[in-house]
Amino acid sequence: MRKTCDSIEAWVRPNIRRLKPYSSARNEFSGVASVWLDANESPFNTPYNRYPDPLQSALKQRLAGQRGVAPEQIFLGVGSDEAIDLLYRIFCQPGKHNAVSIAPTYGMYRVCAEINDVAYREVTLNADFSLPVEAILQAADADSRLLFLCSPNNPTGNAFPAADIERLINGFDGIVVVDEAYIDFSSQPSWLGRLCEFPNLVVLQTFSKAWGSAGVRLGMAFALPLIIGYFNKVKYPYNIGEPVQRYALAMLDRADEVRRWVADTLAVRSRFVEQLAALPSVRQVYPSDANFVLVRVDEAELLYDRLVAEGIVVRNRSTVTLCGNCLRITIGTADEMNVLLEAMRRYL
């Protein structure tokens, strides 16, 4: 079904359109304005005294160029948390309409979903974890808002084919989600490249990652400038800090760097798996698209309580859909995987 921007007005909640947004004078006269006395700011401690620009248009510029969009294609949020959070806001009526995913997969989709009053519909990835696409689609009904795809999908860790998500971005008649939060890892391309094909796309990345900087709290989300606009609407006015910004915006000078710090994950992954592997209780290391490997191994709980003891902590994913005596592992220097390795191999 052929998406528009009239299709995305109708997905959007009624109050939401009708919303009268907060206003700020840092919107209204940024550029003009050279004495500001309208926000009973402190007039000491310059920089941080001033409220930080509510629409952090230089780190979009900046980030707009870099990744090849518009700047009024980017939401800059808490994490890529907030951006969940605000499309359950912007498009789900609490009590009525209700989101789609897949299981395994990242366990906010669902936890925004709760908070906000939104029915969650859970599709299972094929035994091999591949996309069951029309297993999905059916799943959907004319109250589905959302669909979120992971993709590098976490805790799995496989990239999914594009044709598949292609079809379901067609398919579903609502915002589908692609979270790349592990894109820098995989050898699958962005969707950022192809996010105007598709009006209802949303794509969300992040800095936690690759870029080494989960501690700062910065996603992305990239869309048409018509939900984007809906996200600057619906957010808390400063959202993003002026710190944050001016962290940012030096990290983007850094690129080449970060590029080094993915070649060098990728390298230790590598190694890491194919030493994994040969240990003799350990039945399958998944492929990885992603920082981090799935592997299942025949007693979970006794080796993730054994590692703890030794002060070496994994993610225990035993109780999670099919993933029942897996372990996630993320990759880290050389040093701790050989850490870890020699802990698994007096227990193995």
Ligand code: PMP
The other form holds:
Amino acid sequence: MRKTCDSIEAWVRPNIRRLKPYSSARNEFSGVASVWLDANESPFNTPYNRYPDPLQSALKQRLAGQRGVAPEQIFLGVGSDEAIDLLYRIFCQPGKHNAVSIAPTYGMYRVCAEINDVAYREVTLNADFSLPVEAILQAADADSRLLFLCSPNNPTGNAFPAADIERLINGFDGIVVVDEAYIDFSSQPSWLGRLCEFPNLVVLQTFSKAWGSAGVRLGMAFALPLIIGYFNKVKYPYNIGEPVQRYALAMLDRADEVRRWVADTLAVRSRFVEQLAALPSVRQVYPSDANFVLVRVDEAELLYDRLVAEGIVVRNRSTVTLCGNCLRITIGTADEMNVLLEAMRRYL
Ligand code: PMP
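Same protein, different condition: the form predicted alone was shown, now please give the form predicted together with the ligand.
Next comes the full complex, and the chain you just saw is listed first.
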């Protein structure tokens, strides 16, 4: 069914639709001035004394050009985690609405649902980690407001085929969130190029992975200006600090270097996967479209503990749905992967 702006407005919580957001000093006056006495800031300690641009205009302008979207289609958050939480707060009435997602997937969709007292309906992936499209649509009802799809998926590493995601965007009567945290490592194209086709689509991306900037906490949500307007209404007035905005602008100038990092990671990944698969106790290395691989071994708990004893930390996913005896291993430098492989050869 074709969604319209009216259907999206209808999914917004009534209190959020009615909300008159806080209007900060920097919202009310944004022209040129030389004497700033409006925000109770200190006149000392330039430039940190001033509140940052609440809507991060310069950064959004640059990002918009780079991603081929309008600045009004961008929300910037304290990591994409902030965008996930705000989606619940915009669209889900606590105790009434529900969110649908897949299992296994990124853990914050569930945690944010629980924080917001929103029921969370998990649909287990098929055994080959493909999307059970019909089961997902059947799990939804009239109170389903959000559907989270992580592609490439964490922790399985696979990207879902565009045709499956498209069926879900068209078939789900609510907001479909495609989390593209790992898209730069994928052979699949981003959904950003098709944002305008689907009013109910929200795409999440982050500076934390390919952009090498997990420490600064900067994530992005891309959507219809109508949806971004609600993000802006609900967010903290000055959610992104001025040093972070300045840093991100400088980072965008380094796009070529980031592309080289990604190419390097992909080369290390393919060599690592080959060597890993040759180890006797490795049962399966799952294909990856991300900067990590999921690997099934004979005794994941034991191996995990032995690696930790050597100062090597991977992620033990063996208690997660469909991931018995699985470790999730991030792709580091070639040297780091060699250290890990040598340790595994000693123990396997
Ligand atoms: N989405 C996925 C799929 C992730 O794996 C992660 C981080 N592990 C995030 C979002 C959160 O990213 P950020 O650092 O932007 O909050």
